[in-house]
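To begin, one chain is listed below as C-alpha coordinates, in the form predicted alone.
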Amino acid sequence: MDGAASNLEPFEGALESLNEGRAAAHTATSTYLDSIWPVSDAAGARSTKLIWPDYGGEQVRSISSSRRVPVEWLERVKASSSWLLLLRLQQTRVGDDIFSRPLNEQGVKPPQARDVHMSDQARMVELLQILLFANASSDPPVEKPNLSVLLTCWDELPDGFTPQSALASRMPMLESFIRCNWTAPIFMGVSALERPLSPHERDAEYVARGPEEFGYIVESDGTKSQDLTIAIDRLLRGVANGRVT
(Lines of atoms letter the chains of each structure in order from A and count residues from 1; the text may use other names and numbers.)
(Lines give C-alpha, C1' and ligand atoms only; values in the text may rest on other atoms or scores of the structure.)
(Ligands and ions follow the chains in the order given, each with its own letter.)
Protein backbone atom coordinates (compact mmCIF):
# COMPACT_ATOMS: atom_id res chain seq x y z
CA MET A 1 0.00 0.00 0.00
CA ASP A 2 1.23 3.45 -0.93
CA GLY A 3 -1.41 5.31 1.06
CA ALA A 4 -4.92 4.63 2.36
CA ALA A 5 -7.72 2.91 0.45
CA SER A 6 -10.58 5.19 -0.55
CA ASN A 7 -13.44 2.92 0.51
CA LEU A 8 -13.42 -0.30 2.54
CA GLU A 9 -17.21 -0.64 2.69
CA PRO A 10 -17.31 -3.40 0.04
CA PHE A 11 -15.03 -5.58 2.19
CA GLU A 12 -16.43 -5.05 5.68
CA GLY A 13 -19.22 -7.61 5.47
CA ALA A 14 -16.97 -10.24 3.90
CA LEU A 15 -14.22 -9.74 6.49
CA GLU A 16 -16.72 -9.99 9.33
CA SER A 17 -17.99 -13.33 8.00
CA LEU A 18 -14.47 -14.70 7.46
CA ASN A 19 -13.38 -13.69 10.97
CA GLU A 20 -16.30 -15.77 12.22
CA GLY A 21 -15.21 -18.74 10.11
CA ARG A 22 -18.14 -18.44 7.70
CA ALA A 23 -18.38 -17.92 3.94
CA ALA A 24 -19.06 -14.37 2.81
CA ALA A 25 -22.37 -13.52 1.12
CA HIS A 26 -22.54 -12.74 -2.60
CA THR A 27 -22.80 -9.15 -3.74
CA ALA A 28 -26.27 -7.93 -4.71
CA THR A 29 -26.87 -7.58 -8.46
CA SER A 30 -27.51 -3.83 -8.29
CA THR A 31 -24.35 -3.02 -6.29
CA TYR A 32 -21.45 -1.18 -7.94
CA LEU A 33 -18.94 0.32 -5.51
CA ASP A 34 -15.27 1.12 -6.00
CA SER A 35 -12.40 0.70 -3.58
CA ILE A 36 -9.30 2.47 -4.91
CA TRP A 37 -5.95 1.42 -3.46
CA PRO A 38 -2.74 3.34 -4.17
CA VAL A 39 -0.10 0.60 -4.43
CA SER A 40 3.55 0.29 -5.37
CA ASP A 41 6.14 -2.47 -5.49
CA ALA A 42 8.60 -3.07 -2.65
CA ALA A 43 11.21 -0.78 -4.21
CA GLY A 44 8.68 1.98 -4.90
CA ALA A 45 9.61 1.86 -8.59
CA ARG A 46 6.13 1.05 -9.87
CA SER A 47 3.10 2.92 -8.54
CA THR A 48 -0.47 2.62 -9.69
CA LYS A 49 -4.09 2.74 -8.61
CA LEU A 50 -5.57 -0.67 -7.94
CA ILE A 51 -9.33 -0.42 -8.42
CA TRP A 52 -11.45 -3.13 -6.82
CA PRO A 53 -15.04 -2.78 -8.05
CA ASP A 54 -17.60 -4.60 -5.90
CA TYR A 55 -20.50 -5.63 -8.12
CA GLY A 56 -23.02 -8.40 -8.69
CA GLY A 57 -21.66 -11.06 -11.01
CA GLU A 58 -24.83 -10.90 -13.06
CA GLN A 59 -23.61 -7.55 -14.41
CA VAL A 60 -20.80 -9.33 -16.27
CA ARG A 61 -23.21 -11.86 -17.75
CA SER A 62 -25.54 -9.09 -18.92
CA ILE A 63 -22.75 -7.38 -20.91
CA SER A 64 -22.31 -10.40 -23.18
CA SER A 65 -26.01 -11.31 -23.32
CA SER A 66 -27.23 -7.75 -24.10
CA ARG A 67 -24.05 -6.74 -25.99
CA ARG A 68 -24.18 -3.40 -24.20
CA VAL A 69 -21.60 -1.95 -21.82
CA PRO A 70 -23.12 0.09 -18.96
CA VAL A 71 -21.73 3.60 -18.43
CA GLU A 72 -19.91 2.63 -15.22
CA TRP A 73 -18.18 -0.25 -16.96
CA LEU A 74 -17.44 1.74 -20.12
CA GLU A 75 -15.59 4.44 -18.19
CA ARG A 76 -13.57 1.82 -16.34
CA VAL A 77 -12.73 -0.17 -19.47
CA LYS A 78 -11.48 2.93 -21.30
CA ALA A 79 -9.40 4.26 -18.39
CA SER A 80 -7.69 1.07 -17.19
CA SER A 81 -4.32 -0.05 -18.50
CA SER A 82 -4.55 -3.60 -17.12
CA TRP A 83 -7.34 -6.09 -16.54
CA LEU A 84 -7.51 -8.84 -13.95
CA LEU A 85 -9.99 -11.51 -15.04
CA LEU A 86 -11.14 -13.94 -12.34
CA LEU A 87 -12.59 -17.29 -13.43
CA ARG A 88 -13.93 -20.19 -11.37
CA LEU A 89 -13.40 -23.12 -13.71
CA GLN A 90 -15.39 -25.72 -11.80
CA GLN A 91 -18.58 -23.70 -12.19
CA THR A 92 -18.27 -23.19 -15.93
CA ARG A 93 -20.63 -24.94 -18.34
CA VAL A 94 -18.92 -26.72 -21.21
CA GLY A 95 -20.88 -27.01 -24.47
CA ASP A 96 -21.37 -30.15 -26.55
CA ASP A 97 -18.46 -31.28 -28.69
CA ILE A 98 -17.28 -34.40 -30.50
CA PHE A 99 -16.58 -36.11 -27.16
CA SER A 100 -19.95 -35.47 -25.54
CA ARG A 101 -21.83 -36.06 -28.85
CA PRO A 102 -19.88 -38.57 -31.00
CA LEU A 103 -20.04 -38.45 -34.79
CA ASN A 104 -22.47 -41.37 -34.97
CA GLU A 105 -24.99 -39.24 -33.09
CA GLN A 106 -24.70 -36.27 -35.44
CA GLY A 107 -27.82 -35.75 -37.50
CA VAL A 108 -29.89 -37.97 -35.22
CA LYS A 109 -33.00 -36.15 -34.08
CA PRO A 110 -33.08 -35.86 -30.29
CA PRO A 111 -36.04 -37.52 -28.55
CA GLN A 112 -37.39 -34.13 -27.55
CA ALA A 113 -36.58 -30.53 -28.17
CA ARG A 114 -34.14 -28.96 -25.73
CA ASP A 115 -32.95 -25.45 -25.13
CA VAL A 116 -29.60 -24.55 -26.64
CA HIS A 117 -27.37 -22.22 -24.63
CA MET A 118 -24.08 -20.59 -25.49
CA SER A 119 -21.20 -22.30 -23.70
CA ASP A 120 -19.46 -20.36 -20.97
CA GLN A 121 -16.18 -20.24 -22.88
CA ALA A 122 -17.92 -18.80 -25.95
CA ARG A 123 -19.62 -16.26 -23.68
CA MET A 124 -16.28 -15.29 -22.12
CA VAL A 125 -14.64 -14.90 -25.54
CA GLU A 126 -17.49 -12.63 -26.61
CA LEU A 127 -17.19 -10.64 -23.38
CA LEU A 128 -13.47 -10.02 -24.00
CA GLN A 129 -14.20 -9.04 -27.61
CA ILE A 130 -16.81 -6.52 -26.42
CA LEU A 131 -14.44 -5.06 -23.81
CA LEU A 132 -11.59 -4.79 -26.33
CA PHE A 133 -13.89 -2.97 -28.75
CA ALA A 134 -15.04 -0.61 -25.96
CA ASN A 135 -11.40 0.00 -25.02
CA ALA A 136 -10.61 0.85 -28.68
CA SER A 137 -7.61 -1.46 -28.49
CA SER A 138 -5.28 -1.89 -31.42
CA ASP A 139 -5.28 -4.97 -33.62
CA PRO A 140 -3.89 -8.11 -31.99
CA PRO A 141 -1.54 -8.93 -30.47
CA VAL A 142 -2.75 -6.50 -27.79
CA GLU A 143 -0.12 -4.92 -25.54
CA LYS A 144 -2.44 -2.58 -23.65
CA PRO A 145 -4.52 -3.27 -21.65
CA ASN A 146 -2.46 -6.05 -20.12
CA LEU A 147 -4.45 -9.14 -19.20
CA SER A 148 -3.95 -11.43 -16.23
CA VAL A 149 -6.23 -14.46 -15.81
CA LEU A 150 -6.63 -15.58 -12.20
CA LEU A 151 -8.28 -18.98 -11.74
CA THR A 152 -10.10 -18.82 -8.40
CA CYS A 153 -10.92 -21.60 -5.89
CA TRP A 154 -7.81 -23.49 -7.02
CA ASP A 155 -8.34 -25.98 -4.17
CA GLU A 156 -11.34 -27.32 -6.15
CA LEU A 157 -9.14 -28.33 -9.12
CA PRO A 158 -7.25 -31.63 -9.47
CA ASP A 159 -3.48 -31.70 -9.06
CA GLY A 160 -1.02 -31.82 -11.93
CA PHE A 161 -2.00 -28.64 -13.78
CA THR A 162 -0.42 -25.25 -14.25
CA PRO A 163 -2.94 -22.38 -14.46
CA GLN A 164 -2.64 -22.14 -18.24
CA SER A 165 -2.93 -25.90 -18.78
CA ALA A 166 -5.94 -26.03 -16.44
CA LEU A 167 -7.67 -23.32 -18.48
CA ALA A 168 -6.73 -25.04 -21.76
CA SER A 169 -8.10 -28.34 -20.49
CA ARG A 170 -11.44 -26.94 -19.38
CA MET A 171 -11.92 -24.01 -21.79
CA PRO A 172 -9.55 -24.53 -24.76
CA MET A 173 -11.21 -21.95 -27.02
CA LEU A 174 -10.92 -19.23 -24.37
CA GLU A 175 -7.28 -20.09 -23.63
CA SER A 176 -6.46 -20.03 -27.34
CA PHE A 177 -8.26 -16.70 -27.85
CA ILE A 178 -6.34 -15.07 -25.00
CA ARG A 179 -2.99 -16.51 -26.05
CA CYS A 180 -3.48 -15.42 -29.68
CA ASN A 181 -4.79 -11.92 -28.95
CA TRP A 182 -2.53 -10.68 -26.13
CA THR A 183 1.20 -10.14 -26.35
CA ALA A 184 2.02 -11.46 -22.90
CA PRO A 185 -1.02 -12.71 -20.97
CA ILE A 186 -0.46 -13.92 -17.43
CA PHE A 187 -2.10 -17.11 -16.14
CA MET A 188 -2.20 -17.70 -12.39
CA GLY A 189 -4.35 -19.46 -9.81
CA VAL A 190 -5.57 -18.48 -6.36
CA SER A 191 -7.23 -20.15 -3.43
CA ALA A 192 -8.18 -17.19 -1.26
CA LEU A 193 -9.75 -19.31 1.50
CA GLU A 194 -7.79 -22.56 0.97
CA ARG A 195 -10.91 -24.56 1.87
CA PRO A 196 -14.70 -24.32 1.39
CA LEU A 197 -16.56 -22.48 4.17
CA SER A 198 -20.22 -22.72 5.08
CA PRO A 199 -22.32 -19.53 5.30
CA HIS A 200 -24.05 -20.95 8.40
CA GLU A 201 -21.58 -23.17 10.32
CA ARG A 202 -18.39 -21.79 11.83
CA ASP A 203 -14.99 -23.28 11.02
CA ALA A 204 -13.28 -23.38 14.42
CA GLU A 205 -9.74 -23.56 12.99
CA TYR A 206 -10.43 -20.58 10.75
CA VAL A 207 -11.55 -18.54 13.74
CA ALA A 208 -8.56 -19.61 15.86
CA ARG A 209 -5.88 -18.92 13.25
CA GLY A 210 -7.53 -16.03 11.42
CA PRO A 211 -8.29 -15.76 7.69
CA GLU A 212 -4.94 -14.08 7.06
CA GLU A 213 -3.24 -17.45 7.70
CA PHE A 214 -5.06 -19.14 4.82
CA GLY A 215 -4.90 -18.88 1.06
CA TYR A 216 -2.22 -19.21 -1.59
CA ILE A 217 -1.28 -18.16 -5.09
CA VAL A 218 -0.32 -20.55 -7.88
CA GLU A 219 2.23 -19.01 -10.21
CA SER A 220 2.44 -19.63 -13.94
CA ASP A 221 4.81 -22.57 -13.50
CA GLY A 222 2.55 -24.23 -10.91
CA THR A 223 4.51 -23.32 -7.78
CA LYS A 224 2.52 -22.15 -4.75
CA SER A 225 3.12 -19.14 -2.51
CA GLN A 226 1.22 -17.76 0.48
CA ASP A 227 1.92 -14.22 -0.73
CA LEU A 228 -1.40 -13.27 -2.31
CA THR A 229 0.03 -9.98 -3.59
CA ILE A 230 2.13 -11.84 -6.18
CA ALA A 231 -0.77 -11.77 -8.62
CA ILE A 232 -0.87 -7.97 -8.43
CA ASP A 233 2.92 -7.66 -8.58
CA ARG A 234 3.09 -9.67 -11.82
CA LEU A 235 0.49 -7.41 -13.37
CA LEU A 236 2.19 -4.23 -12.17
CA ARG A 237 5.37 -5.18 -13.98
CA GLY A 238 3.65 -4.23 -17.21
CA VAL A 239 2.15 -0.98 -15.87
CA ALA A 240 3.77 2.43 -15.58
CA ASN A 241 1.69 4.77 -13.39
CA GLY A 242 -1.48 3.28 -14.79
CA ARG A 243 -4.71 1.86 -13.45
CA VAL A 244 -5.42 -1.79 -12.76
CA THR A 245 -9.04 -2.93 -12.73
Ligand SMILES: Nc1nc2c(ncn2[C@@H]2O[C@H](COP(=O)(O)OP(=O)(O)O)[C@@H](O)[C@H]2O)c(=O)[nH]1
The other form holds:
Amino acid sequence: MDGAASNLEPFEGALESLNEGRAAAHTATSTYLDSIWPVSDAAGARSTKLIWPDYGGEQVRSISSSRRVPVEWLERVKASSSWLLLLRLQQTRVGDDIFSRPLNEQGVKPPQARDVHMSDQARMVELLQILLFANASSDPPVEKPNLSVLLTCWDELPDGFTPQSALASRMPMLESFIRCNWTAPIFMGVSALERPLSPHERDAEYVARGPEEFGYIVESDGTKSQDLTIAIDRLLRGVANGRVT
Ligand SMILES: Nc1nc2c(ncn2[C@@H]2O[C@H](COP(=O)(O)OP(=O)(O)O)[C@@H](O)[C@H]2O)c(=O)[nH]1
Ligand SMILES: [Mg+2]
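Since the one above is the form predicted alone, can you give the form predicted in complex with the ligand too?
Full assembly next; the chain just shown is listed first.
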Protein backbone atom coordinates (compact mmCIF):
# COMPACT_ATOMS: atom_id res chain seq x y z
CA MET A 1 0.00 0.00 0.00
CA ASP A 2 1.21 3.46 -0.92
CA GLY A 3 -1.21 5.32 1.35
CA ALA A 4 -4.57 4.54 2.88
CA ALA A 5 -7.50 2.98 1.06
CA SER A 6 -10.42 5.30 0.52
CA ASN A 7 -13.38 3.19 1.42
CA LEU A 8 -13.17 -0.12 3.22
CA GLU A 9 -16.86 -0.22 4.03
CA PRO A 10 -17.65 -2.87 1.37
CA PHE A 11 -15.23 -5.27 3.04
CA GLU A 12 -15.96 -4.63 6.72
CA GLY A 13 -18.80 -7.13 7.01
CA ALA A 14 -16.78 -9.81 5.19
CA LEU A 15 -13.71 -9.18 7.36
CA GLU A 16 -15.81 -9.46 10.49
CA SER A 17 -17.18 -12.85 9.42
CA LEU A 18 -13.72 -14.14 8.44
CA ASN A 19 -12.26 -13.03 11.77
CA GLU A 20 -14.92 -15.18 13.40
CA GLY A 21 -14.08 -18.12 11.14
CA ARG A 22 -17.32 -17.95 9.19
CA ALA A 23 -18.00 -17.49 5.47
CA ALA A 24 -18.86 -13.94 4.45
CA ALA A 25 -22.43 -13.14 3.40
CA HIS A 26 -23.16 -12.98 -0.33
CA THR A 27 -22.72 -9.52 -1.82
CA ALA A 28 -26.20 -8.29 -2.73
CA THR A 29 -27.15 -8.29 -6.42
CA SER A 30 -27.51 -4.54 -6.84
CA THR A 31 -24.42 -3.54 -4.84
CA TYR A 32 -21.61 -1.70 -6.60
CA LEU A 33 -19.05 0.02 -4.40
CA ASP A 34 -15.54 1.13 -5.25
CA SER A 35 -12.65 1.12 -2.86
CA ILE A 36 -9.65 3.11 -4.05
CA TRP A 37 -6.23 1.80 -3.05
CA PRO A 38 -3.02 3.65 -3.77
CA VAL A 39 -0.58 0.80 -4.47
CA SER A 40 2.99 0.39 -5.61
CA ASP A 41 5.22 -2.61 -6.23
CA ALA A 42 7.90 -3.71 -3.77
CA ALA A 43 10.59 -1.61 -5.43
CA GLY A 44 8.32 1.44 -5.50
CA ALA A 45 8.87 1.62 -9.24
CA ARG A 46 5.30 1.19 -10.33
CA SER A 47 2.64 3.02 -8.43
CA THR A 48 -0.95 3.34 -9.36
CA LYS A 49 -4.45 3.81 -8.11
CA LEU A 50 -6.20 0.50 -7.91
CA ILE A 51 -9.95 0.81 -7.95
CA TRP A 52 -11.20 -2.35 -6.32
CA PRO A 53 -14.95 -2.86 -6.66
CA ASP A 54 -17.27 -5.07 -4.69
CA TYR A 55 -20.42 -5.93 -6.59
CA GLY A 56 -23.12 -8.51 -7.01
CA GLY A 57 -21.82 -11.04 -9.54
CA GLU A 58 -25.34 -11.38 -10.93
CA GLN A 59 -24.80 -8.04 -12.72
CA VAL A 60 -22.20 -9.67 -14.94
CA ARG A 61 -24.30 -12.79 -15.40
CA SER A 62 -27.23 -10.69 -16.64
CA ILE A 63 -25.05 -9.02 -19.32
CA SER A 64 -24.79 -12.31 -21.17
CA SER A 65 -28.29 -13.59 -20.38
CA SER A 66 -30.07 -10.37 -21.42
CA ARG A 67 -27.45 -9.44 -24.05
CA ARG A 68 -27.58 -5.89 -22.76
CA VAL A 69 -24.76 -3.89 -21.22
CA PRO A 70 -26.08 -1.40 -18.66
CA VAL A 71 -24.67 2.07 -19.26
CA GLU A 72 -22.50 2.04 -16.08
CA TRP A 73 -20.93 -1.25 -17.13
CA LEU A 74 -20.44 0.03 -20.69
CA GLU A 75 -18.45 2.96 -19.33
CA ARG A 76 -16.35 0.67 -17.15
CA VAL A 77 -15.68 -1.68 -20.05
CA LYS A 78 -14.61 1.17 -22.30
CA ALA A 79 -12.41 2.94 -19.75
CA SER A 80 -10.57 -0.12 -18.47
CA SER A 81 -6.98 -0.98 -19.28
CA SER A 82 -7.24 -4.65 -18.36
CA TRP A 83 -9.94 -7.10 -17.47
CA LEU A 84 -9.71 -9.56 -14.63
CA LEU A 85 -12.13 -12.44 -15.10
CA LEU A 86 -12.85 -14.38 -11.92
CA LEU A 87 -14.15 -17.89 -12.55
CA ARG A 88 -15.09 -20.59 -10.05
CA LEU A 89 -14.53 -23.68 -12.19
CA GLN A 90 -16.01 -26.14 -9.73
CA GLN A 91 -19.39 -24.43 -10.05
CA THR A 92 -19.53 -24.47 -13.81
CA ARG A 93 -21.70 -27.08 -15.48
CA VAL A 94 -19.96 -29.28 -17.97
CA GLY A 95 -21.80 -30.17 -21.16
CA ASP A 96 -23.06 -33.65 -22.02
CA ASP A 97 -20.46 -35.97 -23.46
CA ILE A 98 -20.01 -39.68 -24.08
CA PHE A 99 -19.90 -40.35 -20.33
CA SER A 100 -23.02 -38.45 -19.29
CA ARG A 101 -24.96 -39.51 -22.43
CA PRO A 102 -23.48 -42.80 -23.65
CA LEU A 103 -23.71 -43.77 -27.31
CA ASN A 104 -26.45 -46.32 -26.73
CA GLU A 105 -28.73 -43.44 -25.68
CA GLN A 106 -28.19 -41.68 -28.98
CA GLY A 107 -31.30 -41.56 -31.08
CA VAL A 108 -33.45 -42.66 -28.14
CA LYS A 109 -35.98 -40.00 -27.30
CA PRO A 110 -35.67 -38.84 -23.69
CA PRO A 111 -38.85 -39.65 -21.74
CA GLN A 112 -39.75 -35.98 -21.47
CA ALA A 113 -38.49 -32.91 -23.24
CA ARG A 114 -35.46 -31.54 -21.43
CA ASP A 115 -34.87 -27.84 -20.99
CA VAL A 116 -32.06 -26.73 -23.20
CA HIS A 117 -29.63 -24.37 -21.47
CA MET A 118 -26.72 -22.51 -22.93
CA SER A 119 -23.58 -24.19 -21.59
CA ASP A 120 -21.47 -22.23 -19.14
CA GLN A 121 -18.62 -22.20 -21.65
CA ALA A 122 -20.83 -20.69 -24.32
CA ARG A 123 -22.16 -18.16 -21.80
CA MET A 124 -18.64 -17.01 -20.92
CA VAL A 125 -17.60 -16.80 -24.58
CA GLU A 126 -20.75 -14.78 -25.23
CA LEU A 127 -19.89 -12.44 -22.36
CA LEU A 128 -16.36 -11.89 -23.63
CA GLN A 129 -17.64 -11.28 -27.14
CA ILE A 130 -20.12 -8.71 -25.84
CA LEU A 131 -17.36 -6.97 -23.87
CA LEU A 132 -15.01 -7.02 -26.85
CA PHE A 133 -17.71 -5.58 -29.06
CA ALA A 134 -18.35 -2.80 -26.53
CA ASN A 135 -14.65 -2.04 -26.57
CA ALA A 136 -13.94 -2.63 -30.24
CA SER A 137 -10.75 -0.67 -30.57
CA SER A 138 -8.96 -3.29 -32.64
CA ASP A 139 -9.57 -6.62 -34.30
CA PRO A 140 -8.47 -9.73 -32.46
CA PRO A 141 -5.97 -10.80 -31.31
CA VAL A 142 -6.51 -8.08 -28.72
CA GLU A 143 -3.62 -6.53 -26.86
CA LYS A 144 -5.52 -3.95 -24.86
CA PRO A 145 -7.50 -4.38 -22.72
CA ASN A 146 -5.48 -7.38 -21.72
CA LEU A 147 -7.30 -10.28 -20.12
CA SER A 148 -6.29 -12.04 -16.93
CA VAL A 149 -8.25 -15.09 -15.87
CA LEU A 150 -8.22 -15.77 -12.15
CA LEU A 151 -9.61 -19.19 -11.21
CA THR A 152 -11.08 -18.78 -7.74
CA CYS A 153 -11.51 -21.38 -4.96
CA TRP A 154 -8.46 -23.27 -6.27
CA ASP A 155 -8.60 -25.55 -3.18
CA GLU A 156 -11.75 -27.15 -4.67
CA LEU A 157 -9.93 -28.32 -7.81
CA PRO A 158 -8.00 -31.57 -8.23
CA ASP A 159 -4.19 -31.38 -7.99
CA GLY A 160 -1.83 -31.51 -10.91
CA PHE A 161 -3.06 -28.66 -13.07
CA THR A 162 -1.67 -25.29 -14.00
CA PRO A 163 -4.34 -22.56 -14.18
CA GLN A 164 -4.41 -22.71 -17.98
CA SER A 165 -4.58 -26.50 -18.12
CA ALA A 166 -7.31 -26.56 -15.46
CA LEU A 167 -9.36 -24.17 -17.58
CA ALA A 168 -8.60 -26.13 -20.76
CA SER A 169 -9.64 -29.38 -19.14
CA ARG A 170 -12.95 -28.14 -17.75
CA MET A 171 -13.85 -25.47 -20.32
CA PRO A 172 -11.85 -26.22 -23.48
CA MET A 173 -13.88 -23.96 -25.76
CA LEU A 174 -13.48 -20.98 -23.44
CA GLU A 175 -9.74 -21.56 -23.04
CA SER A 176 -9.34 -21.80 -26.79
CA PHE A 177 -11.42 -18.68 -27.38
CA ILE A 178 -9.26 -16.68 -24.96
CA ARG A 179 -6.00 -18.03 -26.38
CA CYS A 180 -7.05 -17.16 -29.92
CA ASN A 181 -8.45 -13.70 -29.20
CA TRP A 182 -5.87 -12.16 -26.88
CA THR A 183 -2.20 -11.73 -27.64
CA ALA A 184 -0.97 -12.35 -24.09
CA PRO A 185 -3.71 -13.53 -21.74
CA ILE A 186 -2.65 -14.35 -18.19
CA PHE A 187 -4.00 -17.40 -16.34
CA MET A 188 -3.74 -17.59 -12.57
CA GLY A 189 -5.50 -19.27 -9.68
CA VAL A 190 -6.42 -18.03 -6.24
CA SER A 191 -7.71 -19.54 -3.07
CA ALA A 192 -8.68 -16.66 -0.84
CA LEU A 193 -9.69 -18.79 2.13
CA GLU A 194 -7.73 -21.97 1.41
CA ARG A 195 -10.67 -24.04 2.66
CA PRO A 196 -14.46 -23.95 2.66
CA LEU A 197 -16.01 -22.05 5.57
CA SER A 198 -19.57 -22.34 6.78
CA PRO A 199 -21.71 -19.22 7.17
CA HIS A 200 -22.99 -20.52 10.52
CA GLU A 201 -20.33 -22.65 12.19
CA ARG A 202 -17.03 -21.16 13.26
CA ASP A 203 -13.83 -22.78 12.08
CA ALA A 204 -11.75 -22.68 15.28
CA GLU A 205 -8.42 -23.31 13.57
CA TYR A 206 -9.08 -20.55 11.07
CA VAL A 207 -9.76 -18.12 13.93
CA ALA A 208 -6.73 -19.25 15.93
CA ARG A 209 -4.31 -18.76 13.03
CA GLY A 210 -6.11 -15.72 11.62
CA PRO A 211 -7.46 -15.10 8.08
CA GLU A 212 -4.19 -13.44 7.03
CA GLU A 213 -2.41 -16.81 7.43
CA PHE A 214 -4.63 -18.41 4.80
CA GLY A 215 -4.94 -18.06 1.08
CA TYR A 216 -2.59 -18.39 -1.86
CA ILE A 217 -2.12 -17.45 -5.48
CA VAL A 218 -1.31 -20.02 -8.16
CA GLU A 219 1.00 -18.61 -10.80
CA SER A 220 0.88 -19.51 -14.48
CA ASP A 221 3.40 -22.34 -14.03
CA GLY A 222 1.39 -23.83 -11.15
CA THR A 223 3.58 -22.67 -8.25
CA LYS A 224 1.72 -21.55 -5.17
CA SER A 225 2.60 -18.35 -3.37
CA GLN A 226 1.25 -16.91 -0.15
CA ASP A 227 1.54 -13.42 -1.64
CA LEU A 228 -1.99 -12.60 -2.74
CA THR A 229 -0.86 -9.34 -4.34
CA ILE A 230 0.95 -11.20 -7.13
CA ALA A 231 -2.18 -11.12 -9.28
CA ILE A 232 -2.29 -7.33 -8.96
CA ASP A 233 1.44 -7.05 -9.64
CA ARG A 234 0.97 -8.91 -12.93
CA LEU A 235 -1.72 -6.43 -13.95
CA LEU A 236 0.47 -3.49 -12.92
CA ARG A 237 3.29 -4.62 -15.16
CA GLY A 238 1.18 -3.86 -18.20
CA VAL A 239 0.27 -0.34 -17.12
CA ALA A 240 3.23 1.26 -15.38
CA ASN A 241 2.20 4.52 -13.75
CA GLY A 242 -1.22 4.25 -15.27
CA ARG A 243 -4.46 3.56 -13.57
CA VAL A 244 -5.55 -0.01 -13.26
CA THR A 245 -9.28 -0.10 -13.59
N1 LIG B 1 -13.45 -23.38 -0.74
C2 LIG B 1 -13.35 -22.07 -0.85
N3 LIG B 1 -14.47 -21.31 -0.76
C4 LIG B 1 -14.35 -19.97 -0.90
C5 LIG B 1 -13.09 -19.34 -1.14
N6 LIG B 1 -13.29 -18.00 -1.28
C7 LIG B 1 -14.62 -17.81 -1.13
N8 LIG B 1 -15.26 -18.99 -0.89
C9 LIG B 1 -16.70 -19.19 -0.68
O10 LIG B 1 -17.38 -18.84 -1.88
C11 LIG B 1 -18.63 -18.21 -1.60
C12 LIG B 1 -18.75 -16.89 -2.33
O13 LIG B 1 -17.68 -16.03 -1.97
P14 LIG B 1 -17.72 -14.44 -1.99
O15 LIG B 1 -16.40 -13.98 -2.44
O16 LIG B 1 -18.20 -13.92 -0.69
O17 LIG B 1 -18.72 -14.13 -3.19
P18 LIG B 1 -20.13 -13.38 -3.24
O19 LIG B 1 -21.17 -14.35 -2.74
O20 LIG B 1 -20.30 -13.10 -4.69
O21 LIG B 1 -20.07 -12.12 -2.44
C22 LIG B 1 -18.69 -18.10 -0.08
O23 LIG B 1 -19.49 -19.16 0.40
C24 LIG B 1 -17.26 -18.24 0.36
O25 LIG B 1 -17.16 -18.79 1.64
C26 LIG B 1 -11.91 -20.18 -1.21
O27 LIG B 1 -10.79 -19.73 -1.40
N28 LIG B 1 -12.12 -21.52 -1.06
MG1 LIG C 1 -18.76 -10.70 -1.87
